[in-house]
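Next up: a single chain in structure tokens, the form predicted alone.
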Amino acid sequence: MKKAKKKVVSIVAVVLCAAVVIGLVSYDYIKSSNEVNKTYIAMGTVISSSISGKDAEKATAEIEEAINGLETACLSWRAEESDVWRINLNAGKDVSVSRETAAWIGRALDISADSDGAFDITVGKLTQLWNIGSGKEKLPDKETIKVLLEDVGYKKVMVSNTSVKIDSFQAIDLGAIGKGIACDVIRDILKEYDVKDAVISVGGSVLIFGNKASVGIANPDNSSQYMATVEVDNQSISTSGDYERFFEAEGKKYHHILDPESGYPAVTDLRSVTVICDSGLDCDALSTACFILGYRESLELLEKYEAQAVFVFDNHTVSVTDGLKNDFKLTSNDYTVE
């Protein structure tokens, strides 16, 4: 057997113009020459792909097919006739759509559920009207969000086994679990094929195959760079935070994490949450709920959903659930853990 490298992949996000460096993942891997190494933009984001195994090759060709495939026919709000543009043209009215779309759908709303209300998937005219990360943001009127907020709430969402229907003034947005869904559906790929082990990330999403891997939490000081790293086995991770996507008007900072109760930036004393558990769609859905959420607000949705996590506050502290407390290294002296 081969001595195990380490090896660092870089992992970029890019929104619209503007490319950010969000993370570094570095993993012990056994080299071969079955490896390989992809990245492309789809999802509106970097896709990274290390796939060694026999059928990797094979392997990363069907994941970047799916992967291209998935927001067009599914997921965007903007692509017509995808699953979710049909569902906002179409609203009040039941919409036939892919067994799996609604699968994701239902799966959203109970996250809503049980987060009462802070993840909330009906806020897409809210989102469409902050419209953050565009580079055309601009501060809107407080009647416009108070109008909107009306029609926001998951509980008017009807989901059966093909169809959606949601309220006639309302439109979803599946952006906050989007790339978790790519993680989810890329993971399906693997097993079918003969894969050693993986390192994919779709944005600030990562997905971690085979061997466990340590992946860098960003600092919200600086993304570009790390203050702590976690170990990761055969899990996904993804993480909210403040500096992914914002902007400032009349001297106050905006950013993309939309409260659903407020219909404005979720105000806390946050920077940054990352969750790890199994399903991809669920880091997303928790990191952004329990950004919204709070830190003690959070803890018993995290066990519910067998998650672990972990809270960047804006006084450089961190809290690290349970669950995580042998994975988790601080890596920078700006931080300290409580």
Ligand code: ADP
Second form
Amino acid sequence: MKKAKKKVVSIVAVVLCAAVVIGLVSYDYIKSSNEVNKTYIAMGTVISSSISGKDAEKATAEIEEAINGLETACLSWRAEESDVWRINLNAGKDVSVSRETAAWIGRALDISADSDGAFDITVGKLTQLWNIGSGKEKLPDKETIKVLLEDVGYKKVMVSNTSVKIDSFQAIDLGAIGKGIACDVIRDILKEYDVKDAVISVGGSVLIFGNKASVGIANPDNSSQYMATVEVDNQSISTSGDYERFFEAEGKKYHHILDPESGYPAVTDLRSVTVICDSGLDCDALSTACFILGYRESLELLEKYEAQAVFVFDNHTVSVTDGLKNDFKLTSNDYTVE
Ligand code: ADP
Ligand code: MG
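Form predicted alone done; form predicted in complex with this ligand now:
Full assembly next; the chain just shown is listed first.
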């Protein structure tokens, strides 16, 4: 086996020897004869896929098509005619959606309830107001935030098997779970094919299928490097942090994870939270929720979802949940494990 090439992408995917780095830049991978590697842009992020096995080629192609369809048909609030776009356009009315979209939104509501509303997809109007990551950010005025906050509330969303209704003035945003959902969709496709193992990264979420892989956790101070690695065995892993999308105004930093109680970026002593569990959607939602909740408040939630996590604090200490301790390795001298 030899190192095939070095690429610059937003996440790293490597089986054996090297690491998949969440939110990272440099990317090494190892090419074996039946391994298909592909990097492309979809869902507004970089997708890196490395699949080996007899059907690797076919699975790679089907996954790319499915991911593009997922965004345009279901998840994007920007894509005209997607399920989410229609739900928002018809706020106050029952909207027919695919069974999958209804189930994903239902699951998101469960996680909202279990996180006491820290995770809440009805922050849509606020995320549009802040527009963080757009390059056109302006500090919103307090009054507007206050007004929009009145309509935030997951309890007002009604879901059946095939329909979703939000309250008249609400808008939903599935940005915190889209990449995790993609990991679940990819897993279902891989199961249909003769595939040995796969590592697929969708922005800050990675699916490890088949073999174990070592995944790097980005250093929040320099996200092109990693500060630790975790062994992931046939599960998904997601990171939420304050360093990926943010802007600065009046000498302060504003990141993209909003506290649904204040309408402002969550105030926390955390730089990032990485969550590992069976479901990509759960990992993605939980990493966002835990970032807002903070370390102590997160532990019960993680237990309920049988998830493990790595918390990186702003004082350069790191906490790792018990079930992950044997699979976690610090690789940077700038951090210490609590
Ligand atoms: P990323 O999308 O960078 O991987 P996350 O998974 O943490 O990061 O999702 C952050 C995105 O989720 C935001 O850009 C926004 O669209 C949405 N969001 C922000 N705050 C919340 C929240 N409290 N609950 C649910 N979604 C949120
Ligand atoms: Mg998330």
